[in-house]
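One chain comes next, on its own, written out as structure tokens in the form predicted on its own.
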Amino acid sequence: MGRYILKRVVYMLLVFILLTFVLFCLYQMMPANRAYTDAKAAMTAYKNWPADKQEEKFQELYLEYQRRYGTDTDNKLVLYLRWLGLYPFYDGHRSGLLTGDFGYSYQYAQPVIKVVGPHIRNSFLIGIFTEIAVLGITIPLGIKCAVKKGQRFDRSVQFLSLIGFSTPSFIIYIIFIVIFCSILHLFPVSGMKTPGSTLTGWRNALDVLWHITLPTICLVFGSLASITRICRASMIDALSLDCIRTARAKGLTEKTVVYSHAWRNAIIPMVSIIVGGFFGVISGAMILETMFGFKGMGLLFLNSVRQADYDLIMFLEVIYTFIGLFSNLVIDLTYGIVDPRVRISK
């Protein structure tokens, strides 16, 4: 088990530098050029110098700026290095990735950690609730649909699991807003808290929750039909094992067969879909918080594009690497703790 996950963090390691550097790479094209525009910004104050002295000044401030920000190369390695702080600055100095420096975000005029940190803990919030609904819900529901299938019961949750796998998103989250919001007037249309209002304790921490209920509503209504389906196919094959017609054979209630027998195989494709969804929560719902103007990870790195907010922009990419590489390794690890036949120590 050691040398496996030793191998695999080595693994996660060298395919995080890929990522990176490619990444890295493409933002690297984008029309923004923070040195330049600090340079113009500063010229503000040399705009009675003739001409040909606020051209040399500029170029002046230009270069300054570049080696202040580590982009005074036009070579791609030198310059990702620097973002990881292993190879120096201008002047002798490492700052980057690895020293600690994130960056910072002009659009919010502060370091990157302190605008994503708020971000996160709001994707988290409404990501673990919808987790816990969604699997509360599809799991019973797909056992008894395997359970019954064919039945009257099973053919409805299908016929409703393909609507809804097939309306697209943002169709669902209008529908539930005109409901819920213009006609029963249940929840608040948007915001993460009453506008004005000065509430502290347990009375902001409900407020909270009655904004965020609608949005967690409409997450866990677009999940159902796909995991619902997913759950009821695993749990047929499972109950079409010969483990299961000899445990019905030895006069085991259908009680247990299907929830101490059936289940404990039918969980094993679900894995993926329940630890790579928790795991999920923090990367955000960029419709959604589009929508509902909702302060998560996936509204926050839409406005960091459209701003062009470089450190902003690769400190989320980092985040969403290292959750990707590590919730594959969770998944793994958890095949071989579900499944004893899954051999993970090679």
Second form
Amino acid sequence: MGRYILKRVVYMLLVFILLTFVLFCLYQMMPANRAYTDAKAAMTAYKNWPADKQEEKFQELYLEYQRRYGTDTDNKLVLYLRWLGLYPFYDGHRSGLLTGDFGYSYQYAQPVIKVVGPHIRNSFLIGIFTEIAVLGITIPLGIKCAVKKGQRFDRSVQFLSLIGFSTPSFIIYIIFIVIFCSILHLFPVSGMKTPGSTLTGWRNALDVLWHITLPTICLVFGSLASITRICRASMIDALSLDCIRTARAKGLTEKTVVYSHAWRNAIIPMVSIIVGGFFGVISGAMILETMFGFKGMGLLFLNSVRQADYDLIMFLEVIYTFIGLFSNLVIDLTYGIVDPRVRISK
Amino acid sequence: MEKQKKENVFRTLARWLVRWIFGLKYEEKWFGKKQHAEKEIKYKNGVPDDSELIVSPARQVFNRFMDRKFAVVSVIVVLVMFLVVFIGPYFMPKYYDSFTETTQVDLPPTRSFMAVPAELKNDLKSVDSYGSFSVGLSNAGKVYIWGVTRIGASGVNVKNMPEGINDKKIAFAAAGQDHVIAIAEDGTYFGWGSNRFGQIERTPEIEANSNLEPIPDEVANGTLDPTQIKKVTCGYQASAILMQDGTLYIWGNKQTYANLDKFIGRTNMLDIDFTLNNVVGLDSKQTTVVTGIKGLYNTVRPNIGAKGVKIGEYLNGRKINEIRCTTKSLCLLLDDGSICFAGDFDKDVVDVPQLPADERFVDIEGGNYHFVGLTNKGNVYAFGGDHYYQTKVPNLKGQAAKVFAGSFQSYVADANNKLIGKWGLKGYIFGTDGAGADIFQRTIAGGKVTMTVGAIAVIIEIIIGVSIGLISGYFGGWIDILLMRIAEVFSSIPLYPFMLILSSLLSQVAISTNQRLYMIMVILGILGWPGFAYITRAQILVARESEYVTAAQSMGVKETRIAFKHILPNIISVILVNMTLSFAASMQTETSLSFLGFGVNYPQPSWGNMLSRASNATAAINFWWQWLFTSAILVFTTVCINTIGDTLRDVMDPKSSNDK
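We have the form predicted on its own; now please give the form predicted in complex with the partner chain.
Time for the whole complex; same chain goes first.
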């Protein structure tokens, strides 16, 4: 087992390096030159100098900024290694991802790590509620549908989930916003707390809760349909296994058959969804956060792409990629826990 | 025994239709009793004969598919949708993506643009309109308003006429974009609608604003002599009253009409009209177009498509009698009954027809883009902008005595003031968007984009995914490991962040809209193939061990031939199912991306970016038609596609039993 994990981790690191390198090269294609803009900005102090002197000073400043930002070379590999913190800058110091320097956000005028923190917290807050609610609703529903396969209840849930599954999430959000905000005026349209309020303690918590209720409801409804469908499908597969027939033949109660025998088989295909869902919480929900003006990871990413805030984008990409790879690893390990056959084959 | 007619698709459909409309009784009467699934037990040689006709697997799948009504309907719906979005654009030749129209912004679904009230039809004095509503005046002095009367989200409704207007006999009425003015026969002035730019009344704020010209006191106080009024007309956010003696009263928004200042207090005017940005007048010299801007309209064209001539040369001693404006162009009626044009025309225009030798124009009216001309023979000709078929004149048999041009409509009355003809834009069944374009047309054009993106993306996914899955599954070994690792890398790329980066990169590069569309398809395809690769590979691993492959191998068939010719056809069903589901998923991804502004960009429509305005809660409720229809069609289409996929999976799966 230890060897297997080690192998997976090494592989994960390789993929991580490959992906980040590709992404890094993509960013380099973006037509933005921080050293150039900063040098231009610094030139305003020398406005009164004669033109040739100005040009000379500008070249000097430009080179200085390039060296400071580490962009004084065109070698993509060197740039990448500098970003990782493995290759020294012009003055010999090393600063990058591995040395704990994640970059500086120009949009927020703060180190990237400080910007990302609160956003992760917000996304996590809303995501964890959603995930619990979604699993709490969909799993019992999926099981019930599978047990009552073909009956009226199953057919109506199937029909509703087909519609829900086919509806792009943003349309669900629009409908909820129209119903709850514009018609019923139950919830605020956007934000994390009442603007200008100075609430503390309990009142503040209630205010935040009031603000995140509608986004959470929207998120829950957005993902109900697909997970119900998957849960039903895997439960139906599990119920048609030979072992179920055996269990029934043994005279076990239907409850034991469904929840102990069938469910343990049905959960195997669902592991990736459950585990992946919990990790996906950190990535945020881009469309939802945009529509509600909810300061989570998705909105942060979208804004940084719009504002071309490169250090921030790159760091967020790193987080996304890392979460993706790490959750894959955890999913594979979880398979081993829930499925004894996988454990043996390793 | 009566021979049962063979059931086929059309017969089944007709059967359902009949049952739906007339009921079960007629269905059985016309089509015979349906053979139900529970067959009577036949006996052969004294034993129950439960043998079934052996049919090919494809036939069996087809038969089972046809048993699912919902799925069959879905197939038809999707096919119809495909036909509509791919053939539909040929039926709207005048549609183009970047169409905008300021006077038609944010209109709800309506067909009421030409709904002239019945009382007005036999007693028509005048009709005027500039935007979404029309104002009609009867000879009895009553004002009628039809069309879309609620102006945007401002809460102004021009249907709410001021008190007292019904007691007076109205002599003149004119409509602007969002205001109406009327003068009664005793000189009383009425103005209603939006007053944001001082269109209708004087307030201290409007007097204080140097960009607005308040209404003159003579007009507002009702001291004008109505018998001396020659013309009352409205522009976008301005109005003018011209007296018989040439005195001009003009007021409104000077930011829209920059040359409005030059007309204030003029006294020698013969005619006045508004384009979208300029006030245009005719002074008593009758030789030039007065705009106050030097050289603005000093070249004229004898016909819309003709070459420009200096106005002095062209007139050659003739005088201008009338000036009528559309939003960009003007038409001059000369004293010899000929007409000429100035200003700009859009590309979609209709020229003036050649009149018979003894026929000449006696009156011209201007709509928003088209002109209507009345001749001395009582014939009516329409020319100019034709985007909404404004120039399609019905046969009026030479009865016309008066012509009126609304924004996109024209009305003709005979000598008895009876309305004898109306044509032009009726309305929009899905409303208009924030740029004034018809949402119905954009929905069709957007469907073409969305469905093309979805389809091509899926095809790319299949080509890459299936080939890689086949190779990987069939050959195994290090090729398998390598390819699967590559697939894993691709599937661990976070889709939305990656798409966002790529599309913001693409927006830095100067590429055409179509190239951008291709890029989106390719990117979606490249990021989506691992799913197909996994499925294909898993199927191959099973198929590789089956007897027919062993047989082929022992006969010495080449490996690639076995993979592509023997195995692929056997796993095609699984690919088909996933293709259908993936198509719907790709459409959803495209719409979500376009909704966020990172997919297909305005003005090119897609079902996603047409909904982007609804992300604002206020806009979503105020302009409900801008998202409701499009998203309903989108959801309906994807539901149908997913139904097909689900049903295919059910009927192809040998494990699933016949009972549903």
